[in-house]
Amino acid sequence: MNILVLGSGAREHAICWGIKKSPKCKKIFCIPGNSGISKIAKCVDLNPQKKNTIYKFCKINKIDLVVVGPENLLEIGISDYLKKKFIPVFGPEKRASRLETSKLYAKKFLKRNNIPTGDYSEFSKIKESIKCISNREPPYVIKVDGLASGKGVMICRDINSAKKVLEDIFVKKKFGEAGKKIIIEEFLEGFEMSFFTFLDESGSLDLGYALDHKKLFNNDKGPNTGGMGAFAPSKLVSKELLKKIKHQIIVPTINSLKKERIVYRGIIFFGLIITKSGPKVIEYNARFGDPECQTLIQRLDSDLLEILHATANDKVKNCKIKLSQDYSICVVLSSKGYPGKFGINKLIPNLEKLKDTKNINIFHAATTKKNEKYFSNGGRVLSITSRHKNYKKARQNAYNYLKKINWKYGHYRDDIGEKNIK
């Protein structure tokens, strides 16, 4: 098969990477890709936002399979776009992305079909927002309705920080369009997971969950960001915890999609907190993770572009998931100043002699080559991944590595995984 990617992540190099890996794969494409991508796939200098442009770079190249990376181009529509254009598409429609392009929309969604979640209040002017804090003990839970990076998510421990946000929002327009609408949301206590099931109109077929950490800082201190870093698997995560987010979250909203009519191809990511009184969910996300994607692409023992094919064309069900029981963490390299103000264009020393092994990938994020030496390009710009037996090695191994590549223009967690591993 000819395989098209669409994205230049980090989670698109892993894709790609899982995708080559395959007997399947005759070819593979990405647009745009990074100059990692490029290592393995053939990158083309596209907007992957021009739906004609996309699809006619697929009849040209005869294009088997395209698969959505990123949830900017689930918002604008692209699977629909191609679907109706008879080229099969692995990520869902534009209206089941929903349940991660609006916040507001999963709640009401999560809410009308009593799957477990916070309680939460909608708000579309600072005046209520500060009214509504103002009657509540913290720490307040601030989300944006739209699409923000990973970065709409604000917990304020005091009504002066939350004041501020509020203010970041509704006065300065920091979210733009995506936060002419807000929830404050019940904040709630315990650990967060990310699980991941891919899901057509044949059945479902769970791939599996890794822990994400999402603060800038060690100890989970800081502002939130996409995501620095992520492990699988848990010692928090037991065989009974696993059966009650398959019974009381997984199964109900594959349930509640169906009543709904909404049809859904590709892979849905729950956001869960596992709280005393069980797991909740927190999001929703409508394609694969970013950094959990790197984590679990690199345990998968299974033919990756044979599931993707088939949850594209409703035969999911006739596919197995083989996970390996080696632990699989990854490390996220990014710019000093990110999630705020940071330089591009800074170059990566040692990046081009490091080499992946059996074990350990270098999956580039935001990164562009030139004269056979790597710059930054962006605010997440690699992620150290390691795979191993061993849980103190898989770390050993990408800390390592981190401290081979020596950038000082980047910024990483030194504890990632350090807790909560077996």
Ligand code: AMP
Second form
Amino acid sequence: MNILVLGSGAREHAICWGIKKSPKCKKIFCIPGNSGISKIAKCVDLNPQKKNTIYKFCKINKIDLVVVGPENLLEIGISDYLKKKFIPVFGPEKRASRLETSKLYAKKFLKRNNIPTGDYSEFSKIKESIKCISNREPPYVIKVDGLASGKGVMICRDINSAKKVLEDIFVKKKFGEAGKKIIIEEFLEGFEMSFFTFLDESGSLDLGYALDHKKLFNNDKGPNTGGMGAFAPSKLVSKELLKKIKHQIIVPTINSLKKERIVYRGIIFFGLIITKSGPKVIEYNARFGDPECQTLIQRLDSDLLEILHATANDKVKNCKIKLSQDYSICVVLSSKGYPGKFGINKLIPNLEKLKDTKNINIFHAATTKKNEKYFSNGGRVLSITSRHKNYKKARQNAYNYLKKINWKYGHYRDDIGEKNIK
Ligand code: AMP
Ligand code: GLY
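Alt. form predicted together with the ligand, vs. the form predicted on its own above:
And the full complex, kicking off with our chain again.
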């Protein structure tokens, strides 16, 4: 098969790496990709948002499957467009993607179907939203309705910072259209977990879970990011917990989608908080998580391409998941300053000397290559992902690579996976 992957992050690098291992993969293209991905796939400098350009590329290159990485492409209906022209696509159509692209839509879906989630109120004006927080105790969870590159959720510890956030949204219009409506949500306490399930019209197939580290600094301090690291499996996650997640969240979600006649072909990402009263959904995403994808695909011993292709063609019920018991840990190296302002075009020393091994992958998120040297060109730059049957070795190996890179313009958390031993 000839495969086209859309996107340019470490998640897409991991997806290409997984697909490339399949004996069924003939050619693999990535639009636009990055300089790490170009080592294993042919990267093509086209705009993935231009649906007709992508369609023409598929025809010329006899593409058998398109895999959509990021949510912004789902939101503009890339899957709807290609599907109408009979190109198999992994990634849900616009309507189903609303589970991710509108927090308010997702909340309403959860509530009307009695799927466990925090209570919330909806606002479109500053006055009412300030009134709401004035009547409540902190912390305040404020979420803009639309997509905001992982920056649309603000947890405020006191009323003044919450008021400032509301001003940013409604007066300064920091989030534009995405912030026209907001929700103020009950603060949920517990540990976070990301769970992934492939879904199509024939059935579903659970891939598994990973624990993400959303905050910028050690001990879950600092602002939210797209994710600074992930690991799995974890001793925090028992078989009983997995059963609860299955019965209280996954099965009801899939049944509700069916009941509401929402066709979903792709992967559902359940963002969960495991509270004292059980697992609750904080968000749905309509795609693989980044960096969760890197750890999961590294441990996947079944044929990824077979599963993606089957899902795009409503045949997922015939597939099986074989996930290794090894540990996998992914540590994100970001540009200093991310998720705020950061510089680009900074040389990343030593990167060209480091090689992937059987157990270590350097997935690139935002790099360019000039004269055999790598330079940064984004917020999250690399995902160092390491797999080992020994948990400590898996961690050590990832951190050793980061020490070898020793990037003065970079930042990473050094407590990824520590929760597992605490
Ligand atoms: P989301 O984009 O909805 O996953 O939110 C980003 C992050 O904000 C999550 O990973 C959590 O760390 C935090 N968060 C979101 N909703 C809540 C909530 N209701 N209670 C506590 N923390 C939350
Ligand atoms: N790591 C969380 C996300 O991909 O949204």
